[in-house]
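Only one chain comes next, encoded as structure tokens, the form predicted alone.
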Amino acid sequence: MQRPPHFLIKHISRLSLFALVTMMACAPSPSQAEMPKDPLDSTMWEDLSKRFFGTAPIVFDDKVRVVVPSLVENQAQVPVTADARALRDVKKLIVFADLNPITHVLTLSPRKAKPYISFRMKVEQATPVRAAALTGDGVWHVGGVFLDAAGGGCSAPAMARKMADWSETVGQTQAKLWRELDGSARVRLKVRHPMDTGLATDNTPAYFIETLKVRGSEGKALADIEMFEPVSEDPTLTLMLRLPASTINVELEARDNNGGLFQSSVPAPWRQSQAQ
């Protein structure tokens, strides 16, 4: 068989190289893998997943549970529980509502706490409510439910605004600790704050708690919470903390978007009983 001319061999080689480079460029990379189908079939899922997770891998996982009431009586105070305790090595737990005008509700960084949070939120209409847990391997585990509710929770003015002395109570905190059977501690706290969304018809600007830090008596970080406007007025939260028996109290520090700083201390009741 006659060998093709030298220039033709070079031309074919260039074409092969071009084809190989083109195929590699068009092939999906691991970060561009096909997005998993949304079990809640939300029109917002694709955009929200890109916003919250970027190109990180995502799995829908029954180990991430979201609990909401079947009947919503008050759209400005909807109880929500996000629970990822069935997963190991959770670095972050975020909660968001697809169809709320402000979708991001809160983010929990469970430093020395379990990946669990219970709270109340505002909803503007029926919407999927989701929790997503980021594990140490870089994977986001997503769970969620559809919340059937009437509208108006995000655009309703805060009840505190009707009281003449409401500003005098902002930041006042009530909290209590309980020791659980597994040795962890459950803390329930309530911070007085209007948590204005900025969407109310009275044109009140957004005014809400942005961060809540939970620290042990030794100053060690137990949990950090980033909050957004959809968290309900007078935020009431429940966390599960990993506290050593030597803990004397738990320190709370909240800061709002106007620079207000609110600090309080929660005594450990088991320490008091030992002292007696």
Contents of the next structure:
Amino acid sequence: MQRPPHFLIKHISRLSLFALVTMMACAPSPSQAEMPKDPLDSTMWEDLSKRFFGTAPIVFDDKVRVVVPSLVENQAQVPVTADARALRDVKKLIVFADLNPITHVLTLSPRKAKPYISFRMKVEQATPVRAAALTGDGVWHVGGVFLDAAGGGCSAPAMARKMADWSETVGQTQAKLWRELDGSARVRLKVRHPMDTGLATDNTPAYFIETLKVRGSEGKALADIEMFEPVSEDPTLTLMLRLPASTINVELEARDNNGGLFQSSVPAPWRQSQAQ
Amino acid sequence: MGFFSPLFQPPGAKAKRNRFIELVTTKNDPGHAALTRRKALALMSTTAAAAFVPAFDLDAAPLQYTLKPQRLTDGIWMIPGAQEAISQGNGGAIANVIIFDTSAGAVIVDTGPSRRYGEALAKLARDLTGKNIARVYLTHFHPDHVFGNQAFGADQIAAPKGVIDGLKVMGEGFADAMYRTAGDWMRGTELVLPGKAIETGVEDFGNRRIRSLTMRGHTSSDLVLFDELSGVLIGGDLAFLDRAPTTPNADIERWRISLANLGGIPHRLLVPGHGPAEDGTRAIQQTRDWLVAINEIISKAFERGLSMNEAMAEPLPKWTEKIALARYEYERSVTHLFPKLEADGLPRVDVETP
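We have the form predicted alone; now please give the form predicted together with its partner chain.
Then the entire complex follows, led off by the chain already shown.
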């Protein structure tokens, strides 16, 4: 690291002195967009908030919930739910883990879906796991929890790498759709894919599903999901869609970073689920 | 039991484990000629520590297990495990361990969670019986039952082949997980494989004949032991009492069959792997009821389309409130059982890609 030139240091210190005096003189200053204090007290927060939110306004908001198990049984498959259903007009829901070597886990654009996603992720060590919901007014609402875990989820080879025939099952998709009492539809889906992080000890390059499109009748966009390496092998997701009663099928299209395209079609029955 | 990620052996964890060794002094560790990887690391880092941090007190508060044997009947003692999850508070001493006095010597069932525990156990067995160790049995391959092996000769330790095979595959991963959860209690602990593979049969110890029966369900290989002289039946972790059963390597259907078989063996006293020894079959019934209950809750949650996080929040039956670690083990069981339900229960929906 190079030291900044002396005159700059002087300049900065003079500036900060000025700032301090100004703050004392006219605090609190509502016009000044100040970084809210991170409730999880993460060393990465400042950098990550700049990276994900830039200069956009941020609030820490209990309405954005992150649900994780009370203990991590398998750090390659940690069940996580990001839930911003308590907010209105959510444009984007992103999930990231501060201390993962690859922080960004996924982004949900809930076009005709509820701002809710359940999935499984890899963790390399104990880390804050956050969800941030961007509402129509341009504000990021951030929620999160601290996840205690042993290490190694990102640097362990995929289980598929132990099977000679993994390439024959890649892209195979299983899914089921439930109509909910409130008129929405719950879809659970699983796409076979190694989701290699590129960090594994077996030197397998990164190979993962990057996008998942969820489409209704006549190709109408229901949800778009951008996935990254920390999503667990064989991504298994739960989504909640606002699905017209007339919809017969929900189409899924997953694309990986090698250009692999995996299409599937989930029948939408008229059956009521008992889920709340 | 209580350990984390049983099937999963993160390579990163090894480096973390070595961190404990950086605090190890070799002062308390004489007389072991074999210089293992961990000991070599310990030596190296102790030398470094001595050079740069001379004031650091390496001998502060050595952790000691206090083994409190309960006399079950003439010549049989149980060292009860804490009805807890493995933690730095209990040093992993959560499973029941049994000592028999026989005319051929002491017979021990399961060796506890760590080398230090095993050494305390070996001393206790010699003190109680006034004899040397004749045999050590392992009921299954879970870490709270096997990591005291180092205190005994490998040839003294007998277990079914399935237990030995399980330890070969998962033992190192278990050790990593134990170092992480139990911490310094694990100091110096290494995996020792049993030297003697046994099957269903009988072994003579002079005044005692001990029958071994191989079953499975809690794991792929569970050993049940029966002492003909006293009528004491040792169920291993096929039977839990007042502590929630664990399922990381379980086959629930097979486990229920084994429980039915276990219940058919006439006995005077039943020793579960966790929980109090009693006459009767309460441990068998309770373990069966638990398995039926969680299997049903988890299957129904899956059928309703719930995610794993939602399934983990499902209510448990009222009677489980008096079972230690009910919610904790239920959550773990969701993790263990859900993937198979998803693999078998979600229909294939892919369209032929052009």
